[in-house]
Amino acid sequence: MWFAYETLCVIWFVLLGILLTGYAVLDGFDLGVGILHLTTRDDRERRILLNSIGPVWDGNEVWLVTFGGAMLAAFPNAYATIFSGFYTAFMLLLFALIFRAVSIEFRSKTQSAIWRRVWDIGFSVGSTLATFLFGVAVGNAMIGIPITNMEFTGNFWGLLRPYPLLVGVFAVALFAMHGAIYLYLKTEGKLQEHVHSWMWRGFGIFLVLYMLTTIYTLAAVPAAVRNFQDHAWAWIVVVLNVLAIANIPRSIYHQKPLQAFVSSALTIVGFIFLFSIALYPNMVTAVDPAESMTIFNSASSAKTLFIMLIIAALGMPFVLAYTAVIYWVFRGKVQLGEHSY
């Protein structure tokens, strides 16, 4: 075996973080488009929003599927505990994601205004609910859930505590801002002018919730900065994350939307990193720290982790190349055509 067991566990923790980051950055903007969908003024604008993400939204969600599959194979005990504990929440999440996808595909099948309105609502509500539930999950992972002997001992309503709910609302604001900046890149004319106001409003709401969430985290989750004492270099990421956030309004003001989008993406990357380092070495944080499931006591065998690592090393370059090609091919402004949504 080329790697020690502990090293393999850490490698797969990092790889899961990379998959989660890819999903949050890529699906984050199309979830944001869905959150903003009902703020449009007419049917044509709603079609443009749908077509801005039409070629990429389903590919973006592959990152989430891959994350779930990798977690099942690499950390099966943690996977079982999380999915049994969050069963109702995950069913709601799947319903939101499925209904959102169906709304995208079904909306333009007929010219009926009522038909389209129903699917418009489904698309927006599904996007907002999915994003909110992702944030609630992150909040619970930070603050801890009741676990005894690797089994969840709480209930669904116990997951809806103030801190996770705040993180859920923060996630909605973050993705809405990210989606607005993306739309500015993909639209033109009066719609682009309208989107410009969304960017400023989105950033303002995001900034307020960012400060509230940060203060609440430092006050209610002291373990969040535990690892920063042993890894002082991680504070560099905190500084870079703040600089990325500060560059968003600067880029918007100077009419540099691509730079604003990159800054928004880097902001999300920074948040995922900070979440991961706050969580490490836990996969599932328990209310009682002694019951927490770590990357070492919840992982698969060394042989399984090593074989998976070989498969990942062979497959990831193709995934990244495919993603890059798709975004290159469908670059530029949205143009409505005969086969558009």
Contents of the next structure:
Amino acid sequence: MWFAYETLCVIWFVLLGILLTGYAVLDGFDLGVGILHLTTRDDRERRILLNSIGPVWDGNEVWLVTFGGAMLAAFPNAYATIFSGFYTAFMLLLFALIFRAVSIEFRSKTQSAIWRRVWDIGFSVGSTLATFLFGVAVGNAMIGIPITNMEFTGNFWGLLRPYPLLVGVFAVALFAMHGAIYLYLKTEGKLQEHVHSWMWRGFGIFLVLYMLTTIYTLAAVPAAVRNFQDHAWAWIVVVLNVLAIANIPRSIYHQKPLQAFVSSALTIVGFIFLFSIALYPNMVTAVDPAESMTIFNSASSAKTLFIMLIIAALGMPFVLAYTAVIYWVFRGKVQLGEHSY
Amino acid sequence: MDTVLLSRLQFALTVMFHYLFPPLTIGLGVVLVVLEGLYLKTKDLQYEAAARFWTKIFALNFAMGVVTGIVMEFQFGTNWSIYSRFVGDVFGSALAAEGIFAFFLESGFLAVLVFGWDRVSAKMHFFATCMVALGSIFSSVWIVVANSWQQTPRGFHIVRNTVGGVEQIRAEIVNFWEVLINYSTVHRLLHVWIGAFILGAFFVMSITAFYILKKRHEDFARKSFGAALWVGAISSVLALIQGDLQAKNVYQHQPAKLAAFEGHYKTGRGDLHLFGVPSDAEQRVKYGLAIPGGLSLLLHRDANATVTGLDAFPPDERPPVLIPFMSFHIMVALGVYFIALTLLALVYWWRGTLFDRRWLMWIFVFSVIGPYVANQLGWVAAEVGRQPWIVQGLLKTSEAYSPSVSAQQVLGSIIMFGLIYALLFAIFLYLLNAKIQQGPELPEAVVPAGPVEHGYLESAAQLTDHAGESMTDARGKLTRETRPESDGKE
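Could I have the structure of this protein in the form predicted in complex with the partner chain, to go alongside the form predicted alone above?
Expanding to the full complex; the earlier chain stays at the top.
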């Protein structure tokens, strides 16, 4: 074998982080578009919003599906504990994702105003609920969940503690801002002005929640701080993350939406990086530290991790290449046409 | 009811609903590739119009498949955590590979297929269509690999670990190629593909037979029907031949399952039941008609050869008989029906009277239900026939559940899925019907304004003059030059 077992475990921890980042950055903006969907004023605007993400939301969601599959393959014990432990939360998440997806698909299929209204609400509520639940899951992963012998011992209501709830709301604000900036790139005219005001609003709410969440994290999650003492280089990420956040309003102000979008994407990358550092070396943090499952004892065999690494190395360059091609094909402002939603 | 039973019911509900869509994706994907290929070759706008029409239905069907598929990916962990811990090392890599190799490919290029008609060149569009079809086939490869490993595990060893103080047993990969090409992968994959092609063919024939009966888009409908008829007939015959080989494979590697399929309780000469009702209490098939020695003949090419029966297995390792027996027999009966129907239609097609036989067209309109049922029942037989094992010979279904999930939680999610899926299915049928009623926008009907229904009828009336003629002859009237004419008539 070319790698030591521990190295493979760390590589897969990083690769899962990359898949999660891909998901958060890409589906983040289309969830954000959904969160803002009901703020629009007429049918044409809502159709433009839907069609701004129309060709790409499906592919974006594949990052989540692949994240799930990769977690099962690389860290089956962690996958089993988390997915069964968060049962009700994940069922709600599936509910939200299904409703959101079919709302996009069904909404514009008939002319009826009531029909369209129902699916508009489904799209927006589904997107908001899904984002919120992702945040709650991340919050719970940060502060730890009750586990005994690798099995979750709490219940659904026990997951809705103040810290995870705050992270949930924070995630909604983050994606709403990210989505607004994306929409600014894809729209023009009156709608773009409307989106412009939501960029600022989104950023304002995000900034407040960012500060609150940071303070709460420093106070409530000692493990997050401890890893920064051990790995001083990680402070660079904190600084870069703050710079990326600061660059968002700067770029919006200077009318550079693409730069604002890149900054907001980098902000998300930074957050997932910080989240991973706070988690490391745990895959699942337990309330009782002795019960925590690490990336080393919840991983698959060295052979499987290595085979999976080859699969990823073969497949991911293609994935990145045609993702880029598809975003290129659908570049530019949204035009409603014969094939639109 | 307990968590295990409820989780099984939920899995059955969600996977059966999911599997309404992927076979059609595979089947129609191939149809789209052929139509677009023909368009590129002949530049005949009819083919492009046909491809655009089937793309709309493909997209709707694909979306349903994606939405219901996410549920499956989550469910291994949410409802079967012990199973996930046990097989993750082996089974997980197939699922992850499916994501990386298939899902990204499908969903990425689907965007170009559906939204890219006017954004990319015809060649690029054709390429995207090929990639989507390829992606859906890759997807079936990986998921059948994963499932076949559960049926006939190979290329692994059992390892005992201690994780965080907990003793754990799990399967780990020893030989990846043996995991991929385990004892049943190839047979089962072929069967899944053939099933998908039959469904695709019958789906196309159902809709186009409807158009023929209603005298709408007739030229388009006849061409599509003719092509689909060939695909359907060849696939149906292949299903019989390949199915026979596969049954031998099942007998070799999962003899208890085959015994359940055939209601073969006692080891000895195997009779082939054409129908009947297996009775566990009496250990025999009641109310049946059997060919004596038929099963022995099929499996061993010797009517007196001994076939292993259910009595060769300990009682707690025998699958239930009724469900596998019934699903298997109905599937086979449907398979025979597909062969008979398509061959009969081919005879009439040969004589040139096929499309005048309205009764036969009506049969084709409704026969699409057959392949849907057969695809579902094939999986029911395969999965229930493997019981009580979740991984054949290694882990029992009753021991593979999620200990931290309560029965109430699962009951809640079953109700949720039941309601959502019922709603989705109703809307799916409604939209599918709307698309079928709307029909393809054939070249001379590509007129945005005016009463559409009238336009179609008229164009259909025009086309009847050319029934039976070749594509090239009819083309004069089918090109866009005739548009002003039909405009004028409206």
